[in-house]
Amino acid sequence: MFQRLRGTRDFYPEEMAARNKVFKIIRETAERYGFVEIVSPAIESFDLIAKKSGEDIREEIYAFEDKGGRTICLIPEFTPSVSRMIANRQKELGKPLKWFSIPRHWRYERPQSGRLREFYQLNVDIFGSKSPKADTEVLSVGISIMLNLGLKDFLFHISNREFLHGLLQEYNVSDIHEAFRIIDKREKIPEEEFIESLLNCGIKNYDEILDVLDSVNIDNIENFKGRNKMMDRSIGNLLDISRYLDYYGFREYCTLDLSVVRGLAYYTGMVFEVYDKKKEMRSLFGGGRYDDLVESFGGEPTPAVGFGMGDVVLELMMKKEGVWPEEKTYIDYYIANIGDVDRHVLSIARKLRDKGYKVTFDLVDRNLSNQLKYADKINAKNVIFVGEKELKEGKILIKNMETGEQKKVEIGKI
């Protein structure tokens, strides 16, 4: 027997019923927004890949020669790919863009808790606005996003990398992005390795960097102006997203947290991580500013804003506060046929269905008790009985499963 690969996953009805319903929530919610679904290939070119991770990125994900001898790969992710959207039709495109998009991914990893090798994941992205309100507008549909699954223990973890690259550049930090790598590594490695790494990337005054990132919040911020513009940039950006999220009246949902900086190379401004309010969980999502993607992909100079959020944490998290949906499929009506009557049971299958009804009936010749058994397996919430006697009055039976109620309907009122 066959089983299914590692780090995949099977969706039997009960359980795509339940994805499908939270999906639904998704993209209403990103709709409300004013933000369009798109979608791309499943495959692209692995240079298309590399040009935003590297040749190294070949080991992480599915990468392959096609016949025509191209090497291609399973998407891992989405933004190379709607970068080479926006690149390809950037005259034509009105700005700012509001997209989103809900498709599969796949990297080639160690299968773990949140962390599958295929995956789905919901993309929210802005581009063409620089504004700190283009910010707030990605950060607010994520918040709502969450409120409106059931969510409540989670926390938004917001900063901005330009006021800790302006910091390291004060100490004289000569490999900021190495220094970005390794904080932000700070809680996923032991405290000791953690001091030992900054050393190494020559970070002498860490104690002092550190105490700056612990201390500042969103109240005392300001006391940090002045000292150079990166930082008075970034002061102003999250000074100006804590008032429009005011505005919002979602400031509750988040936290200044400059410790965040998001390893990715590409983030230019804000950026942020969410998390479970104890950080019992690995990250649901994150995401910030990349003003410089769409160009690298031989785009115009496009500012962005988006996030990335996987499917696979989302549900650990719903499931552990108990708002994941009720794992269950139904069916309206199932038409039950006594005797030959198959030319009614198909004419009442096509009205219900053209009012939008799901209605199923026997297709296997049952006998009416196992009709009825099956009716139940299906979570049928009504059975029609067609029989000829009924007929014959013009009418047929309709059976409440729930409550037993029964009620007779002349045939022409269906």
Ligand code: HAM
The other form holds:
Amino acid sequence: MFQRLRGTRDFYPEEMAARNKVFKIIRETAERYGFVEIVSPAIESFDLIAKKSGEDIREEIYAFEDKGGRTICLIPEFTPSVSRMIANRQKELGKPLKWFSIPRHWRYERPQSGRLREFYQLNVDIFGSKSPKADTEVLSVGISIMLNLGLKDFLFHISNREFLHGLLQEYNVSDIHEAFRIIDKREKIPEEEFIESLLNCGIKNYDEILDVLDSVNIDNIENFKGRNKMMDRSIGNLLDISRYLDYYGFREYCTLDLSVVRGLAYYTGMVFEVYDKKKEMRSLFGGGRYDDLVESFGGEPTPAVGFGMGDVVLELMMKKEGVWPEEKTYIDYYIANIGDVDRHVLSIARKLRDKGYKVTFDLVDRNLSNQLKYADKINAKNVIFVGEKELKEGKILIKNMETGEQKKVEIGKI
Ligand code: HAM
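Now show the form predicted together with the named molecule, given that the preceding structure was the form predicted on its own.
Below, the chain from earlier opens the complete complex, with every other chain and molecule after it.
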């Protein structure tokens, strides 16, 4: 017997129903913020993804040659695709654009808790605004989603790459992107390996840099003003975001954490990661500002900010907090036949379905007792008995399976 591939999941009906309920809450929340849903293909040209994603993601791409000899890949993330969509149609699109999507992604990672090879990822992005209000809007929709899902044990760790960039420049670090990559790995690799990588990258005064990153908080960050333009700009941005979060009443869900860098190469300003408060699990979601990506795909300069939230850690966290929905699939009406009554069964099914009810009936010639067992198995709320005897009176019998109540109804009144 074939088994599913490692790192992938099957969703049986009840699991799918639970997931749909969660996605419905997510969709409705995004829509309340004025975001509209889009979809893009699951496959893209390899170059589009390889050009802009981080080095780590590049190594995990499922890429192959198609029959036309083109190298294509299953999308490991959505940001290059959505930026391509903007660049393709920028003249017609009125900015700012607030878009969301829940695509599936594929990454050849080692399957482990919170990380799979195929997963869903909610993407929420705003295109065409440089304002810290747009940064805050993206953070806030993320916070609202968490709250509407019933979650409380989470914290948004917010940073701005320009702060670290400016700080690294102060210490004459030349390969800024490599330095970002290493600092992003700080909590994921052993300390010795981390320090060795910093030294190899030419960062001799790494302890001073790390001291700054660890000691800055939202109340003392202004003390770092006046060192260079990048640091000043990032401080202004972070203070604005903090103020707006305050106006929204969301500041308690956020903390300033300058050690957050994000592994992806395209981020240019505010960046953030979301964790459970004790940081016991992998990151729930992450994102930030990427003002140059659309332009790098041939579009007009278009500032952008957004995030990606995977469903895997989300499910783990919701289960841990006891808020993952337990869904049971059901059917409104099972139509049981007694005798040769197909004409009536099908006509009743059509009428009820047209009214919006979920309806099914016997497809395998079962006797009445087995039909009732099946109705119970598929959680039928009501059973309609269509028998020759009642039909002679022009009636059918409806039984409410929860209360046991039965009533005869004129067939014409359905
Ligand atoms: P990312 O940090 O690569 O960012 O992924 C974002 C989230 O996707 C992670 O925090 C995690 O929840 C989920 N995720 C990533 N890899 C896996 C995996 N192998 N298994 C399960 N879940 C996973 C991005 O993808 C950016 N494109 C996000 C973004 C959108 N930035 C701006 N807009």
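Whichever C-alpha set is largest while still superposing within 1.5 Å between the two forms counts as the rigid core. Residue numbers count along the first chain shown, from 1. Just so it is clear, the model here is predicted, and its values are computed rather than measured.
S.K.: Spell out whether the Cα of Ile38 moves at least 2 Å between the two forms when the two forms are superposed on their rigid core.
M.R.: It does not, since the Ile38 C-alpha is displaced less than 2 Å between the two forms after the core fit.
S.K.: Answer yes if the Cα of Gln406 shifts by 2 angstroms or more between the two forms on a rigid-core superposition, and no otherwise.
M.R.: After core superposition, the C-alpha of Gln406 moves 2 Å or more between the two forms.
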